[in-house]
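First, one chain by itself in structure tokens, the form predicted on its own.
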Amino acid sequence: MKIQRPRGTQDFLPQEMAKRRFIENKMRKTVESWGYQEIQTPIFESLDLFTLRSGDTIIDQSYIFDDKGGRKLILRPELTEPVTRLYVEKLQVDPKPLKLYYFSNCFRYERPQKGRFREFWQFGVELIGSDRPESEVEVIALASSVLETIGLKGNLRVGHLGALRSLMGDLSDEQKNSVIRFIDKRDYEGLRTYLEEISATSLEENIRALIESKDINEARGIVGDVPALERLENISSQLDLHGISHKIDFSVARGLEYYTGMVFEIYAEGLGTENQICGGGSYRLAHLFGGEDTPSTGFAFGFDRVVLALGDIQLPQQTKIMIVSTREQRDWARTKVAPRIRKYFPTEVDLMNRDINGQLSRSNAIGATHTVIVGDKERQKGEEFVTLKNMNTGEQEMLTIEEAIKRIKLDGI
């Protein structure tokens, strides 16, 4: 029987993964360079974590299960939650602010597409306890210099959830988070219908007009003097400060049910309808499980998608090398010379008990850069000597194995 990966997941080989991994590291270094430290949670989570707030569309799209304890889990739909919850356990008296990131697998049950999968990867940072606007901007600031290093363009929107929310009056809260859900999906019938549900018709010109509204002073037009405009008119400002190319977007709405004030998208070319690439802002989860009110600010890229985004590119060459020996050599050859060359290397021997001319096309199908010659003529020499051969330029050389290790590390591949 052929058994195949379940739809919606993808198997990753070594040239893809070498690429994901470079694109992954990158992009770790640039966060860390900003002082973020890395965290990890558990792959499942209690169900209750996230019906507590991400509203009923996550938890529909989301795998749920009873475990042998009879507990409801879920296999996390993202990350968000998790580290909220571990904030509250164990970082709460930790210094403000706090600066973390992640790197890891989530799941969702959606309709598999380009760029959207039902496991997929999010690299993403939370900047917990401070609720300033330069939090914010470092925020976002961060997204676009990730973006910067990776050698990605994205186009920057930015709003401010306070704007709607104030538009939306005497709406109760859970009616709000429904009005944003349809916002955030585009869905402007669906929002019509809605509407007329709940007798507030009154309010579709208002919302068509801001989320349509071109700039601030156009939305004040709409909604009056409000905070939400003054706070993102100086994110808007200090973005700028930065060199940050931005446009302010009020259609940026969230489906997250926890986002609160600031929020932003990135969007990439090349993707078609599934174009965005990053999306966050700031929210307030802490309280809603056991913890102090707490303000956080935070992004996650849709790590599929950034890496479809920059299509193939050009992976440094990695220092890799091929022990080759003669016959009478190879226990020397795999016991002796290959750890010495392994502690500063990738290093590969013979299995096959191939000739010299075999292991030297196991070399280059390998993609060595190096190949270490083990032979009569070596071992007569000296028990340390070995001929190195550069796979590049084709030169080779008799040598001691630290003269060879020298050599390899001045070519500097």
Given for the second form:
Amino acid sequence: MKIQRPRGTQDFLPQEMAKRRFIENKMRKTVESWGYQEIQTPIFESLDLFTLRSGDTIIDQSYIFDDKGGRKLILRPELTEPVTRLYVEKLQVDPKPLKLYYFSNCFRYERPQKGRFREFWQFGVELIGSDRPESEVEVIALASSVLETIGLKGNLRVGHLGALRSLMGDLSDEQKNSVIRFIDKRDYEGLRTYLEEISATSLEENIRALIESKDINEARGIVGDVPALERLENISSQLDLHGISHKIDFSVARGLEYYTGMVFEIYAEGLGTENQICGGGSYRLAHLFGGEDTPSTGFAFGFDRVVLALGDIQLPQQTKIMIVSTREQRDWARTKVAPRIRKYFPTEVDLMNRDINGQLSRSNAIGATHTVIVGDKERQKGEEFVTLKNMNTGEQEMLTIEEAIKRIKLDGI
RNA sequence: GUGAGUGUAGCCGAGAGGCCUAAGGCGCCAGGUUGUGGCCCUGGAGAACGAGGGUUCAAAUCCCUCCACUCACCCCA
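Mind sharing the form predicted in complex with the RNA? What's above is the form predicted on its own.
So here's everything in the complex, that chain up top.
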């Protein structure tokens, strides 16, 4: 019986992997250039970490298991809580704001679809310890910058949960969260039913008006001049200063229950139904994990979706050398010539005892930029001599090994 | 979790009850060319047709179950 990989998981072949690393490296460089430092947390955590605040659906969709010591564990369904846990455990006294980033796999037990996997990769940042609007703006601007460097266009929507929460002033936190969940799902029928249940039908009209309002002034007319709107206005005008186009959208509610303030989402085109490539916002979680109450803002990119949205991209040609030799010289080529060139460039030698023709064919097949030919003619001229062939132009010349290395560098492929 | 579609060699893909011990193309290996690649030509290896069961004299082709993928719902990244 053939064993298949588990449902919703992916194998990455060399070509796909090269593409993913290419994109990943660009994303890393971007956030590092803004001063964010990489961290890594365990692939599984205590179940409690996620039951505290994530919401029931996240738990329903998680891989939860007991280890042999009877501990309740969970494969991380996302990374904001683990990072906050790490912060509380190890980094609370570090200078603020703390700027962290991660690139890690997460697990959710869902029905797979294009851009939706049971194991998927998130690339995200958390900016911890600042309550200033500048910080929230930076996180959005950074997400936008990441998209720009990888050459992907996104549709940015920014909202603020405070407006909605102040509108629901009299409801309990639990009730507010329920309402937010309905809005996030755009389940307005369910919302109505729920409001009837908790005898708050008077709210419905204003809630609908708020989430349909297109700008902050319109929202002011509904909820009044509350701090949340002032904050969002501030953020929005700063985004304008950064030249970041965005839409104000009060229906951006985020499914995760820990978000408390500004929230944003980015959508890409051409991904079908799973088109959200990034989500983020401001939250307070540290105090729930035994730390000080700490304002934080973060985002996460769905890396697999980003890769999908980018489609076929042309990767830059990498310098790659194939050493081709006659049968008489293959030991010399393999043990004396190749190691010297390998110090500078990725270098392959023949392993199939092929003739010159076959070796050149191989050189072509692996996409070598240059072929170094080592044969009797070269050896007769002297131990240092090889023939360097540029595989793009077909030009070739007999040179010393040192000259050949210089020439390859000069070609700068 | 609900509904729909799909599943033939590494990849694409023909075949729709007996002509199938399954076409073709790409890729792979070898040769044409014992010191020159990409093109071309020739040959070769590679599939009991997603898995298991059933109907039939006969199944890749029909039925059932399971598995996987795709799409929508849902959920979010």
